[in-house]
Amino acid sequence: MKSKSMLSLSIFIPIFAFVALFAIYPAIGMVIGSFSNGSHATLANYKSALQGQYLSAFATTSLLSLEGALIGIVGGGLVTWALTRSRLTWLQSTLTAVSSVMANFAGLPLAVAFMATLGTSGFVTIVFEFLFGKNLTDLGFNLASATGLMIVYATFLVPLAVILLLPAVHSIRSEWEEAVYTLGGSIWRYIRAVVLPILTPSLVGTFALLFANAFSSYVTAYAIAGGSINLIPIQIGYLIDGNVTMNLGLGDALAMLEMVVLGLAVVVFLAMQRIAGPNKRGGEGRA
């Protein structure tokens, strides 16, 4: 028994080593670096991180992330609702598969796809100008803006919301809707009295995870907006790679503050998952 136990634990050694090397060790270095100013410990990095352009970057990043999460939860919620009420199984399986792919389609490939489509020389931009004689830029649209970035974010936030909300929406039984109609209620009464109370924990948790996803997006935001939008991940990149000025301590401090924000979002998500758990099990138990 003892040998079997040791063998079972030894299987996890590569995983523990990987986590320690690529997660724990960098995190410890980031914590130490955020309190370091070359030769001595200091809080100056955190003071700098919470003022001026960096405080503004936190505000801008938070606002864009909230807007992106709102778009994701509304769009994803509507798609999920329509998907679960459809009788076409092939449509359900197809859209679920597409959502799984699109939820992970971010980073540089997504940015390049949008630049080739809606950029200043993108396909849609050129076709629109050919058909209507006006450029999208002349109409006020700019991909490298907050609006353009929201469109890009929606591409992966809406599918991610679909994937996260599907289990919760599937837990709602059709008999509950029939009971509401039998008692003389309407579809809006059903949504307000049954659906929303059951889905609220899942909606809040999904919103928190979408917020964290948008808040931490770096490659997509940098490739699309560059320095035109003051975002925390972009500022951290500037401070670490030295494109403008290198300040590893300040970059570590900003990264630590970002990790606090992301950690809080994950805590909210996990808490809402625990609350939503009994609802899901209750729905499954009645099925």
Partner chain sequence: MHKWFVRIILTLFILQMALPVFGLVLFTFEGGGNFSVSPYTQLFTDSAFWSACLQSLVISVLSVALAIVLITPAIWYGYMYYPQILRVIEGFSFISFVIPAVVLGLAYVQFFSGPPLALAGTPALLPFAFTLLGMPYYVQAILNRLRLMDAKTYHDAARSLGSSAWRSLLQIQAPLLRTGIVNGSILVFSMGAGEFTITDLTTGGSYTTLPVYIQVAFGNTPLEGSAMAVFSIVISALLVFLAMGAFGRKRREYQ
The other form holds:
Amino acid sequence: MKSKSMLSLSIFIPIFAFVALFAIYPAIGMVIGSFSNGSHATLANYKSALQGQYLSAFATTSLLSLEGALIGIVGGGLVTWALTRSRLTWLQSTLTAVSSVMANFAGLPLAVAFMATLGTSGFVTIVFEFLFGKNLTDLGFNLASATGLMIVYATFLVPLAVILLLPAVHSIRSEWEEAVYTLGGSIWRYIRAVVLPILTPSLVGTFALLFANAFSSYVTAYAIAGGSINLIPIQIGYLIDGNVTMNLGLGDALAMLEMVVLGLAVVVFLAMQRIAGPNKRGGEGRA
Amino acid sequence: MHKWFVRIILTLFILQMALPVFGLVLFTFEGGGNFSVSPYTQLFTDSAFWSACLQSLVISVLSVALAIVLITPAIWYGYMYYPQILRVIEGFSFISFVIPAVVLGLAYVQFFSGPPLALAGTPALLPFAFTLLGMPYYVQAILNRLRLMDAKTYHDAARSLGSSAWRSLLQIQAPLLRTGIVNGSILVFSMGAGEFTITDLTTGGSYTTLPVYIQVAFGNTPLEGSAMAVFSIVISALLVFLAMGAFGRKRREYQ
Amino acid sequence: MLSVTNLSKHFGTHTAVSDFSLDVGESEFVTLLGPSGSGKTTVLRMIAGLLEPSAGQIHIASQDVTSLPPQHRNIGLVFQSYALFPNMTAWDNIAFPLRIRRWRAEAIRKRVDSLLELVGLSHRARFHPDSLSGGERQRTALARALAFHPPLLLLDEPLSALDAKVRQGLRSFLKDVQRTTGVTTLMVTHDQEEALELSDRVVVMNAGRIEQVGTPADIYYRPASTFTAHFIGRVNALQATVRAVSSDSVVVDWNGVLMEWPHPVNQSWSAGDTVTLFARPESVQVSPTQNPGQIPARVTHLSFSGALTNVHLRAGDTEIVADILSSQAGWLTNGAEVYVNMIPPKRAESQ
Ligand SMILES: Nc1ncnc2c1ncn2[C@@H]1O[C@H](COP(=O)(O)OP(=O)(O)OP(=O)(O)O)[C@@H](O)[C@H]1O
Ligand SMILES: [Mg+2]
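Compare with the form predicted alone: the form predicted together with the partner chain:
Now the full complex is given, and it begins with the chain already shown.
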């Protein structure tokens, strides 16, 4: 009996060893690194990480990520709703697949795609000028700005939201809407009293994940905005690349702070997933 | 009225998805001023491109193999007998959402650069990193499949017929788990095939995968770089449709 | 109370309901009975306002509601899947229509509590639908549909998702509730027993049309069509010739035996016609010696089913099934020569 349970628990050793070595060990290393200046313990790294350009980088990154998550959740929510309303199954499955592809479309290729689309000689810019006689740049549009970055982020955040929201939206049954109508309610009542309460956990969880995703975008942000927008991942990148004199302790501290923010977002996501769990569907006759 | 609303939303979404990709494709054909397919012919005759594809393929296949071997048995066994341990593993799987690529790269460079694990600067860390990044998706794919196929009943049946736990896993569960493994593998594969940041940081540019080569090519020959980006979008779309095919099969089996 | 005239519904080229007309009186319990796909749900959804009719009118309490949205029709509807809101407790589900109507909190509390009492769920008030059993959900859905005192209650196969035992109990419960509240009720079912037991009148539907409307006894004993006869229970179809017609009955000749038979409800028979008579198995009498009006037959097969024994007979070239009380069937054996006659159904009650 004893030998059997030893054998059975041994099946978990590889996975825990893997996580310990490749995730927890480096994370602990960074915690220690962030409190040291190479020879002895110090809080200086956090002090400098929480002031000046780094503090403002946190503010900018948080603000942009919130904005991106908001755009993602509203856009993704509408698209998901429209998808479940459309009766064309081929369109539903095609757009779901497209969402999976586009949710992973990031980095330099995405940035270049946008330069070729909305950049100064991008085709939309040219078509726009041809149609309306106005240059987008003259109208104040600049791809390498916060607005430009939001447009680019939306290209992967909206489809990501679609993928994350689809299961929850699918669990909403059309009879509920009809029931509200026969009981005397309007569509607004239906949305307020039934749809939103049922979707809230998924919406909050998805929002958290979109926020985390936007917050940790590095290559895309760097390629679009370069140094013109002060973002945390870009600051960390600088520290490693040696654009600034290599300061590992500071980099570690910035990374730790970023991980705290992301960790909170993921905890929110996991908690919401549990609330929205599989036994919260109900309603149909299961007897 | 809301029929129109549905149509407008879906049209806008399709435009949002299509325009940048269209812009990229257009750029590859007309970037030189007039229409030409030469970026693609150049690409397909560029041996460095093919070797980058090969490098990506090797690393991604290794990551997939690692994910299958490391994760599948633990998830299966936890699902059967140790739901608490399964929860812990599920929680751990989200670590990659907490540690962004640039941070993971920074950490690996620092802590795997000296003995006994002097792995930074070589591609040896990449399969581990990609398995970690793909872990949440792989775990969910396996769990979805386990929940759907009522694995416990099969397992009890196998055990009641006198089969050992390992035998049950290999001979009965593994074939049934196949669609879950395939789906999860596709997700890990696309993750590995598209990753740039960690590859660049931990290998110090010494190992050229496709995304790294695309990055390099953008600097030197932007048209060819764009053609490569188009190529990688096509590949990832193919992978997604493959995965959807596996989903479709799953649905058919259980209806 | 409810008046439906010439209602039709087409889905593309497919006609789901055609030319459906029905009047339902105050406090009446009417069921729509028919096989799957016969258009029952479609009729119900049009009355509720969830589906727009292709043609026809619907009046409720002599008000034309044909183009009124469902919100304003004030109809209680119980869905086949109950459609309880999963995010609300049983109590809140029932209070929902009252909150929409802006009842005072105190009035809502009173009404919901008394409804929960009526459906016997006071102790489950605080539970969410997914922790209620099928029967409890059904009763919650019923209470919700009745909460706002709708003058008309529509039920779409309210018992079909439940197992046989719960179903039997809820059937009489449903009838009790309908009687105590006096709400006019239109129920859809494809279970003939349910329809016969509960209804004041039954509407038999087939392929989008009404086959017959009548009391349960009418439908059972005096089916107006072969479809109705065969859809409801087992039946013997007998070929006979009409010999004489009087005001409300006919004399028919069946295999040389003359019988007085009620005139069918919506057909007109005249002397010399060859007609089909429908006789239920329990209306067949079997005896060992020939009485007047009986014809000879041979037992081909006997099957015991508890209280009744099904006796399969052949008389000439007609197959007949008779249900005999098992306690009185001891003398019957396979191959026995026996004599049979039919008990004619009673005349239709005046409607
Ligand atoms: N939205 C729709 N679009 C197209 N055809 C429909 C639609 N709704 C119903 N039908 C068709 O109309 C016919 C009648 O359907 P209905 O649901 O009214 O049948 P029913 O008598 O309620 O059957 P059941 O007992 O199976 O519930 C069927 O042939 C059905 O396929
Ligand atoms: Mg129906």
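The structure presented is a predicted model; accordingly, all values stated were derived computationally and were not measured. Heads up, when I say rigid core I mean the largest set of C-alphas that superpose within 1.5 Å between the two forms. Residue numbers count along the first chain shown, from 1.
The rigid-core alignment places the CA of residue 267 less than 2 Å apart between the two forms.
Fitting the two forms on the rigid core leaves the C-alpha of residue 78 displaced by under 2 angstroms between the two forms. A movement of the C-alpha atom of residue 195 falling short of 2 angstroms is seen between the two forms when the two forms are aligned on their rigid core. CA movement of residue 15 between the two forms equals 5.6 Å, with the two forms superposed on the rigid core.
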